[in-house]
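Shown here is one chain on its own, the form predicted alone, set out as structure tokens.
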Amino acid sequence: MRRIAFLSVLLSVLVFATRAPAHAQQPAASTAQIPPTETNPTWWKNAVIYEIYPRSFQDSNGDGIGDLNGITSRLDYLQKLGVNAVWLTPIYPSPQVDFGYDISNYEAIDPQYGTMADFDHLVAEARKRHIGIVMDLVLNHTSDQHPWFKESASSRTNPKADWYMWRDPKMVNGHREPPNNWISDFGGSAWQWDPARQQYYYHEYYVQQPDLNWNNPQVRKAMYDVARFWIRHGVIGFRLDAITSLFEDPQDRNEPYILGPDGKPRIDAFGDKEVEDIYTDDLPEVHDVLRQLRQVTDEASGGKAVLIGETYLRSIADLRKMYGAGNDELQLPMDMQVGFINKLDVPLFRKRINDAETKLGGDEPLFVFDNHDNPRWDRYQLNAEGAPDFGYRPYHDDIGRVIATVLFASRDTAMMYYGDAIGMVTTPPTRKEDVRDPIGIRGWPKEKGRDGERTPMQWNAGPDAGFSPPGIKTWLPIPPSYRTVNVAAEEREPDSMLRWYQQIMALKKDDPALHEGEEMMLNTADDHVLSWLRKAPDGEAVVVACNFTAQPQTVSLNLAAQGVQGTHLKTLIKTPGAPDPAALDLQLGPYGVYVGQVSQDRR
């Protein structure tokens, strides 16, 4: 749920202008069978998850908007392409304010995706492929729809009336204000006042989002039962969205402003005085609900269901902290550090890698790039003006290939986003009333909202892109990349994005040394290309090399201070038109890429 600002992020991005050569190694997409989830307790480890958001990824009924049959007829493309599991975003009943993030009921299926027999067959058909359902479990709030925040609106003696987050009003020179300075995500105080019970309460997001009181143990029982609901349905784990908001001060305290360079608070797109969340983000409280949540689902599932944790931090310490002491909290926090520097830059990517690689304890890290909250990878582009440019720029597949290559070559789980594999662009409208997000019409045009990275899967360049029958209204528009951009067109290009996806994912999930190997940073001096070691238990040992920048680069490696003595390369993967290396020297085109196996002799 939580955004990041973009825009001024994105004027410090690298500025580049024409296009590379193409070509492509051809190492076919893995026929290895996925470990399935039911034998393998840490099937997450090395694993792929895919997230799909369910409205935008095949619609099966004709009705624009995509649904739980949709997905499952999907389901082949996604096997081949090499995928673990799955994460679908809400899919729940739902008033859909927040498109399904504002839940009306947590044990049912939103009609307009489906029944529950639709997602026990999407479960099972899964199955048969070796793909793990995981759901997005809301434990932050619910929708003002909700049953429970219905009875707990209605009195203040109902048995549900300490289920939320109620307060008085602060009372100024006889007018009635909120109890501090706390503001939404989306825009506005946080605080809403209700006539019913005479106070306000408390919305970390939207007005209809209430925040649940999770110092209620009865809350917390209604949650853990719903996790349990789930994995009865069988699903494999749960991405946990807002995690880190659980809990707010019981103090109350006003949360900083966060000042500006004349000393003066900053003023956020929505025209709020942006503030700190030290008091209502990332309380130690949170991580009391993670240790309990943990023993229901292992309970539920036999020890082989997932926690994923959305968690935006401020480090990487506070990363390590939500694995928990004794591993006993969660097995998959998203590390954003890495995925989110948002500018190529080497020795920053070379620093949160390492840090992940070192300062977890030996747990797996888990890298994203994109998400349906965040611009898709194409923001690492800018025009030449410097200002955001979204869509198909000179570059774009290269940087997308480096993009692949450092999500797929570290050792980490990967979490990637529907539409990735073939090179999918940001494409946010370009009217007001155009806009579907709530956010992006409350912020525009500061803040155009999150219809940009949501846009129908572009399947062929048939009518509607393949996403819904010709002729229907898709609820929001197809992009008019579909036409080149999309998965008929790419499975028949050699050296298109898919194949590069389909390639690097066999690696990782077959190659011994991008699969298990440890990772090891080389050339800690260059600044323009990022290169690293993996090196696998049996000592074979590969070398990933990226080149961050639009001009071409040399790269000399030496091997010995990492105890590989091979001097030459055999080629796993490289990018289209590159020449291979002669020994350990690799020339590297603009946004150029090489990944290779150490041996002794030339192969």
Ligand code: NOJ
The other form holds:
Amino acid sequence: MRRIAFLSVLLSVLVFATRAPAHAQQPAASTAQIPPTETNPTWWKNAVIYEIYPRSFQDSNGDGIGDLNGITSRLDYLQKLGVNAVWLTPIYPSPQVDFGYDISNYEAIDPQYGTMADFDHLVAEARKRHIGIVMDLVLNHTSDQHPWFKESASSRTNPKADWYMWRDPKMVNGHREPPNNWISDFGGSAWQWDPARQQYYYHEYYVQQPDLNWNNPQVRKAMYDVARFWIRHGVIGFRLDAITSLFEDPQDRNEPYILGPDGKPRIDAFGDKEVEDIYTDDLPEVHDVLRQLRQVTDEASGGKAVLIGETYLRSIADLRKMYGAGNDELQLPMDMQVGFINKLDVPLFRKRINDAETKLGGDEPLFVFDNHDNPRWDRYQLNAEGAPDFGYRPYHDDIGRVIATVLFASRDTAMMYYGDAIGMVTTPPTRKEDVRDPIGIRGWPKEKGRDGERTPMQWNAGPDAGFSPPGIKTWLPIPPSYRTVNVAAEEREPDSMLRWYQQIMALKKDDPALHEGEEMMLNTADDHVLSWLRKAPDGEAVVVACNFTAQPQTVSLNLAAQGVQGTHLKTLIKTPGAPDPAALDLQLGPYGVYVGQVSQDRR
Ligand code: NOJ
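Starting from the form predicted alone above, please write out the structure of the form predicted together with 1-deoxynojirimycin.
Now the complete complex, all chains and molecules, led by this one.
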């Protein structure tokens, strides 16, 4: 089953009304120094990690594809935003079947993104701005063009014969069949016949992405050496791709089918019978690898490198295991359970955030709402039928403020995606012939692929949105929204999405309660407004309230229940145009947000 969360959304009908014009109250963006990653071993706690999809961030050489020098030229923007670390999706040499997630050399840079000297320059320039670089480490599979796979496929006896998952066919009535019913996340059987070896190999993703055999100690050593190599080049951590999928059932058992209401197996967007991935995902063997890898990265980096996991898991209990019983595995497994709820459901958000606060044993949650595999946060905006609406509609910015506030005003490390801060909208292709992501080509029209969330960054209203030099054909089209949704315009506009992000991110960094204070839910019987309290070690208390509905709401905050004294609120940030609260009573407009410090008087 494809572990890309969005497809599971089932949403209720919401009706939109037009909102009143907004006037902002504007706290200044922070000018404080970001704590340096290189001297602080727990720099990643309460930090902001910004994902860049390098193809789409900034093209410096006019080939229509973003590159490393382009990223370096935009570091000032990231520093001003308040970013602590940048996660780069893969920039290694690759045939680009899966746009870099099919790696053919783990210790070099793909020429279309630049050179190793460009990379070192990026790391050095980022460091000057107190920004660390996090590499994407793809451990589960390589490209079929990697020399390891070519050698492995060359015979059953070569030195790397056992580096990948090779299996004999199952013979049924004299016919050759794959060993079992496992399916690829990207469509079709997960087994590919190799005529030279007369065997199948396993690929969780594309045919061109064969899975490595992690039971082989040589594979482990080779990959641990890759991690050491990049730490020597100054990276401050790794995002571990598909990390829960490293191991498969040693007995190759069939996975159970997921049945529909008619009792028959459900069919996915690719036409395959859906299976529950109990034998191909989250097997316990992965923990041994995580402990080893953590030792390697701790040793090579002096304890400063962070391991971030791509961890779409079934429950908070499963997530907790990824930190390791002795806190010796991942520092930051991604919590996909909050950000990918995919509907503004107050009780569900309350429960999941509270679970992260109380059921991770005090470990740091990593919340994430957006990445290069899922529609952007505008998926939370629904049309009259209750389906996601990617257009630029009346409540777009209001919902964006809600999402940004949940992300940055919770006790968490926050992961954001390029374009989020300006409110870039998901722009899926409308014709099959325009699709670039192979899963969109294979799954069209039910599965349109991931191009919609990978469009070029919108820097300004000029030609090519400032992404490429004027007149260049960019690798994906620039969405029409760039004329108004862009960095330059939003820097000028006091009520813009970008200004909200700058301010709420500055509060996360500078306000002690919002930076590190414990978190407690307030008014827990309210199904319309999610409100919570952050309490700093020195006693400073801040309340946060987000209206999850299109109707105005009134809230009387019950602070006494959390043992907090206070009769008034001092506004830190609120939806443009909203009134200041009277005592502890808030008036929130449609999708209105309020953040304020608790005080004993009116000052
Ligand atoms: C997860 C990555 O985020 C996605 O983009 C990629 O296609 C798969 N893993 C396979 O590497």
